[in-house]
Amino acid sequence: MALATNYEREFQMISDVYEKSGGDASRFLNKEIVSVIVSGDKLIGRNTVDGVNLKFRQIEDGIELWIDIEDGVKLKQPVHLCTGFLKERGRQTILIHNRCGKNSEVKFLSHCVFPYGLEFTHKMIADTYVGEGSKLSYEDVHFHSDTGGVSVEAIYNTRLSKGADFGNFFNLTQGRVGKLRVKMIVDLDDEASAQIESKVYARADDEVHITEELNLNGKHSSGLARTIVFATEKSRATIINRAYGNAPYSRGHIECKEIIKGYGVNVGTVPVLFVKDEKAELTHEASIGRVNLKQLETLMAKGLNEDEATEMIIRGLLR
């Protein structure tokens, strides 16, 4: 990895957070991975390999940045990006287009570690295409500070060619989640697939608002979007899970699981189905209410108090 100069103090504080919300920082100095490491408003660190094309330039606040991966290349080692704020009042802009060209193979790993956010707010918007044949997953984990005082609002964007195969999981389950806006939306041609998951833990009075879409463009297209908050003393959540089966043989199914704890909190999911096509099949499945009472009094009778029980039962849900 290149890293910019005068930034080795920065990148080992990052490195040190990244490791504890479960990253490997030794494999950015991998000269055979493709990584790249944000601080603030500076792109602080970045590797590429054969294959992988890397721009960036600064803007606002923040880094806009391209990644366009050839035809036919398939990385074994996943694409790791790191994104880091370490102040605890600012704002964060990051821009992502992610192309990947045809009968490709490629995985990103991404984290977001905002470990003293106090007023901190995170825009991100990645903006992605995936090439005929290709498979292509993302995944983003969040690790914020304890103070609620961080806002992140997260936007996938994602275009699926003939027979591409794609999935976008967004995780935020350590440390506060502040107030969250996630919006996933994927369009799907011909024979595409995708699988959308959002899996976050609320407390005290966290906010979350959660929307996952799914456009069943074309023939023999399927999608799977999938939603799980636990939701804890006066938490909020609201949960939007729309599927459009716009061709024939098109199958969608939509799946939302709140979980809950606490007398203050307030939550709600809203299914939605729309169907163009006669042959196309769509199906969803939703549903609030505490932790399953016969998992709990099991681990209750070995010996765990309500709590602990709880806790495991949702660690479980949430891994």
Second form
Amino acid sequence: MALATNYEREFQMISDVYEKSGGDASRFLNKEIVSVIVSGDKLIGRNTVDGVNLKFRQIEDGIELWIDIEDGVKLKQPVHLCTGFLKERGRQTILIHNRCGKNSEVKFLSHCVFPYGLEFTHKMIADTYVGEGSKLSYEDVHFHSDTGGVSVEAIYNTRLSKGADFGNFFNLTQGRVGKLRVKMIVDLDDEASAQIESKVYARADDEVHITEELNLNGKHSSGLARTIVFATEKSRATIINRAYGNAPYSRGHIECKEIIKGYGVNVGTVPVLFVKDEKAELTHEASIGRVNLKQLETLMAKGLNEDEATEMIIRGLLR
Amino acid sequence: MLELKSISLERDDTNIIKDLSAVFYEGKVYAVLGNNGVGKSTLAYIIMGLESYRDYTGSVLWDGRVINGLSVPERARLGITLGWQEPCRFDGITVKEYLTLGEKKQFSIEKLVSTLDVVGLPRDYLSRTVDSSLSGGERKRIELASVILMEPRLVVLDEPDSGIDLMSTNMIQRVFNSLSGNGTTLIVITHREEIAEMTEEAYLMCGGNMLKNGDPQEIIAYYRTACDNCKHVNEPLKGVN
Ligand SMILES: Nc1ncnc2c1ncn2[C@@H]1O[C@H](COP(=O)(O)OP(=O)(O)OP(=O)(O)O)[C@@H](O)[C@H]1O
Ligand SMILES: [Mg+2]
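Output the structure of the form predicted in complex with the partner chain; the preceding block shows the form predicted alone.
What follows is the whole complex; the chain from before opens it.
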């Protein structure tokens, strides 16, 4: 890993929170692992391997980043991205362009850590292109301050070529959310498949907006869009899952589960299914309600109290 | 130790449990026999105190004290538990976490493995998830293992053999032995004679009531002759007995 000069201290601080959010900071020092570390509007560290090209540009309040994966590159270790902001106030903008060639295989493990944000806005746009027959997954884990003063907008636009396989996972289950807007949009070509999923634990007066969209444009393309939100106290959540069956034999399933606890919650979901081809098939499943009573009573009959049982069930669901 | 006094429960204007009384003594193994729909599971839920079954009338007594007002966790703390007829699934929870209640209970790996062995599952099940990837029979076995690990004072096992291979009566016997070995009182709900034969005393349920109780062999014989061919649904025939 090439550490930019004078950033050792910042690197150390980022590493500490990164570990707190469940990451393994030793990975950043591993020469075999592709990694990028951004703190505030600075690139403080990066490493790459053969077949993966990185490019950067400084932009206002942030970094623009290009990750280019050549044809036939199969990375054994995930690409590690860490985006941090260690001050209380400010803005951060991160623009990511991922391009994956043909028949490659790569996983991204991204952590966004904003542990002290009081009045902080983070905006991230990831545009991803996945070439023919390639497999790419992108997991984004967020860790925010417990003040509720963090606002995040995360947008993922993905284009899948023929036979590509894609996974997009967003996870914000530790600490407060603050204000969150997630948008995942995937366009699928023939025989491509995608699984997109968001899991969020909302507390206090957190606000959550999630949109997941599958455009099944290719023959035999298939997709699953899933959202699980646990909304407690006075939190609010609006979830929109959309699937468009535009090609023959395309199949899509959208699913939203909102589990609520507390009298002040305000949650809703809107499933959208549109079909433009007679041979397309779309389904949806949505539920809003308290933690399943039978599950709760099953654990309570073994001696857990209601809160412990709820916590155990939710931890499992959000995992 | 557990006494049910004139328990009744109404649903949709009918009494699904009707003035039911029964007594269960410490350390004994009981069978509750009865056809589909006579109210066996409902009785189990009333004993456990499930939220939607708390509107019964009559009294549930534990060591002589009325516990009608106690919730599920409170009854569990007294040592009462339930082995569900159809145990539910949990996404993202491993068998090990399930058995230890998310590490709330500290069991050694050896203890967990030997308990899985009682229910006929190998140790690699510890890392499986208690979701729909387990077969019905496997899930049921995990439930029995979890009941054994709790070392309850009383357990109602609701059809422990349902969904489990006919050949596994040995496993069921091992589960009973293991529980009784810890002094647990067992109330085993079943349709199967070979399961009822493993118990010390049997109750026969019909139409939300206990029709008869006594020696399991006698009750089984009665059940076979009277209930097998019985045409009435949920209503004890007048004059039978
Ligand atoms: N919530 C309810 N509302 C209306 N009727 C109910 C309700 N719960 C149970 N019942 C009815 O009460 C009766 C007893 O049900 P229960 O599940 O206790 O039977 P069971 O003896 O356990 O049957 P099985 O052998 O099939 O498990 C059934 O006729 C059932 O349909
Ligand atoms: Mg039943």
